[in-house]
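A single chain comes next, written as structure tokens; it is the form predicted alone.
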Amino acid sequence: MDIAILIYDGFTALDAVGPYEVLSCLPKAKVHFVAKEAGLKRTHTKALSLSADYKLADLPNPDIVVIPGGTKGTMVATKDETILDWIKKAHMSSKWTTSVCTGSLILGATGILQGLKATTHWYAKDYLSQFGAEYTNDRVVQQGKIITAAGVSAGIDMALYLAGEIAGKEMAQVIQLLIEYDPTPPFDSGSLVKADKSIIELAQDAAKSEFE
């Protein structure tokens, strides 16, 4: 089972690495980091790089596609025809096509999300609607073989859900235990519903500075 995780300059590390940790535990899974050109790709913080060992052309028909998000780099990727063409062609034969965070904007730019429900990072929900998708405030949204995840850490939830669909709930629970995914955050401000207004305003300012 070939799993292609797209990376590009400006992606968010956990968007890619979270699903990688989960999906790499699946039986007979082969995870490939792919990019327009092979080599190191810098994250949006510029503090970390991941290596794409494969070009997009090297893996035209993966079984699973994972598209991570980011900020400014993601917006650039939404206009990159080489990336968009690869996604469209890969989606035609994939068993599952997925996105994490603002990766749904890249997926949306292909036209694949037109008329479908989808999720993304809360800050980018208005961007998502520009691609004809209906934003849903859920952590994981499935529409047929398309699965979109909300912001950053939701990629782990998405990958565990996908693991359950592929290998069964028991295996997914084994993977969850192996990675000891049992979050008990020190603060209860992880969504717009839970966070105080002052926290939301600060987060909006921080997100705006990353996108603009």
The other form holds:
There are 2 protein chains.
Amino acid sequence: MDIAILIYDGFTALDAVGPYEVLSCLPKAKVHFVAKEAGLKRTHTKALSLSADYKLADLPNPDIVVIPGGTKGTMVATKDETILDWIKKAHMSSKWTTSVCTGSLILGATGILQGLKATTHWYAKDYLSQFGAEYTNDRVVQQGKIITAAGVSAGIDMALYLAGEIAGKEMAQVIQLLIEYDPTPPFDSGSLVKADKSIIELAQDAAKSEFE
Amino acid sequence: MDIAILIYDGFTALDAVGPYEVLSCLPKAKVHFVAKEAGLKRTHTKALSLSADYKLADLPNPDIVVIPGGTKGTMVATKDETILDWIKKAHMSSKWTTSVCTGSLILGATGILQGLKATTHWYAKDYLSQFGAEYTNDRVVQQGKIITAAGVSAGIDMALYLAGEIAGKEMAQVIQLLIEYDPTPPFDSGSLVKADKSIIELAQDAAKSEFE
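Switch from the form predicted alone to the form predicted together with another copy of the chain and print that structure.
So here's everything in the complex, that chain up top.
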């Protein structure tokens, strides 16, 4: 089972590494980090690089496609024809096509979210409609074989759900225990619904400075 | 504020990337991925490499030390005198010294957990006592300026707690919203207390094959 995780300069590391950590535990999983050109890709913070061991052309027919988001670099990727063509073709034969965070904007730019419900990082929700998708305020949104996840950390929940669909709930629970995913956040401000207004305003300012 | 995240061949990516994603949002944070020698370090799955931009000697006095865990490579690191010496010296002047998952075994090997409570990945809990530490079944365990976190994903919770200690609860909540950390796992088997016996047995077998 070939899993292709797309990376590019400006992606957010946890968007990619959350699903990677879960999906790499699946039986027969072969995880490949792919990019337009193989080599190091810098994350949006610029403090970290991950290696794409493969170029897109090396993995034309992955079983699972994972598109992480990011900030400015993601917007660049939404206009990169090489990336968009690869996603469009990979999606034709994939079993699952997925995104995390603003990765759904890249998916959207290929046209495959047209008329579908989808999610993204809360800050970017208004961007989805320009790709014909309907923003849905769920953490994980499935439309057939397409699954989009909300911001950054939501990729872990998405991947566990996907693991259950692929290998059964027992295996997904084994993976959850292996990564000791018993989340106990010390605060309860992880969504627009739960955070205080003052927190939302500060987060919006911070996101805007990263994103625009 | 210099944050040093140690990586080494065989580390687990999410152990490092969870805290990185949180701590890099802190005001004035300068996150550095460090290793014995700078360059690419392969994760325990062998499917991914992260780049250590700095060698240990470049960051002798970080404000925050983060030690991620892993599987076999972690046990190798517990015997690497260069790594242990760096941690011991960094700990003398650090504001916070932290570990995620089996990273606490590396901390333990330096002697600094002697007589303290600590946590680690559930599979490795019996290893802690050989370093004079007392395993504690909490997700995040603080002893003065030392904080240890449970397996893999627990580093996110640990880092949010730490963010609150460093920059205040408001900032920690802003970061939680920025990474949309409103965890909604589709199953509830993320700890030994919550998982079914059959799931625990399967996970133990899988962990054993990775770890030994």
